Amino acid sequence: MTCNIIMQKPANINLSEYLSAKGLRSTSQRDAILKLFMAAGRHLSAEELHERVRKAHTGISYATVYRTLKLLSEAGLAKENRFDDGFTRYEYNSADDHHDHLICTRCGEISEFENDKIEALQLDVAKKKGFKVRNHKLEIYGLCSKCQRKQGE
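For the sequence just given: structure alone, the form predicted on its own:
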């Protein structure tokens, strides 16, 4: 697998450029939400992000957080993930980052992993079927080690 190094602009510049192109203003609230979102380092629902934002910036509403997450997704700075639990969770979208997910069906923990062999197998299957892959995701559902211990498995 080859690794391409992509020089990426800071996320706040990407967001500012995106907002400007859409005729929208860059605001301190959007910047604060982006900063806390990027610092989270994990998958967050709009509700979870709002709880974090509210601790630092009491005046920012849930609606503002939700709309900002949608803007971040449209700008390519966030990925929306809809796992089997029915919730939409967002993660920071690094241009050169691809990973897959292990999702615990009991506690909801989401672990990311990368595996070059799995990636190669997926591409090999697609090639044999004459299929050109544009994007893909792999989600594996089961019990995390903590939930297995609690259950005695």
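Numbering follows the first chain given and starts at 1. We call the rigid core the largest set of C-alpha positions that still match within 1.5 Å between the two forms. Model, not experiment: these values are computed from the prediction. What changes on going to the form predicted in complex with the DNA:
- Comparing the forms between the two forms, the C-alpha position of residue 61 differs by less than 2 angstroms, with the core used for superposition.
- Once the rigid core is overlaid between the two forms, residue 51 does not reach a Cα shift of 2 Å, moving by less than that.
- Once you line up the core between the two forms, the Cα of residue 118 ends up 2 Å or more from where it was.
Would you mind generating the form predicted in complex with the DNA now that we have the form predicted on its own?
Excluded here are partners and other molecules; the one chain stands alone.
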């Protein structure tokens, strides 16, 4: 059901290219953060990432995690998502992969979907209003199947 026929290309830029193009420096902290960020799967908050980073690589500060996450976003390697739970979650941004989110308000599980029809309809709506779309965001909040079952207990 979820099999993706087209292989997802990784984000086209890699970090060290981006850094040197901008005259920035490569550091052990940045490497460690990127590595754990990519390994972690999606939708990590800065706090969660910091936790993991600190375990593997003592002494990396909160500030550095935030700064690096911002850097990764600018480089196109990460994408920021501000859901309704009050803090920003980051996901690794593979090129051209746009998707939207289903968010379980009970357990916090976030799953993804893609729907071309919805995208097309959005463009129609925007066009009718003379609006030029740059970005969009669709979030569906509710209960995942697990939590529906638990709810009955």
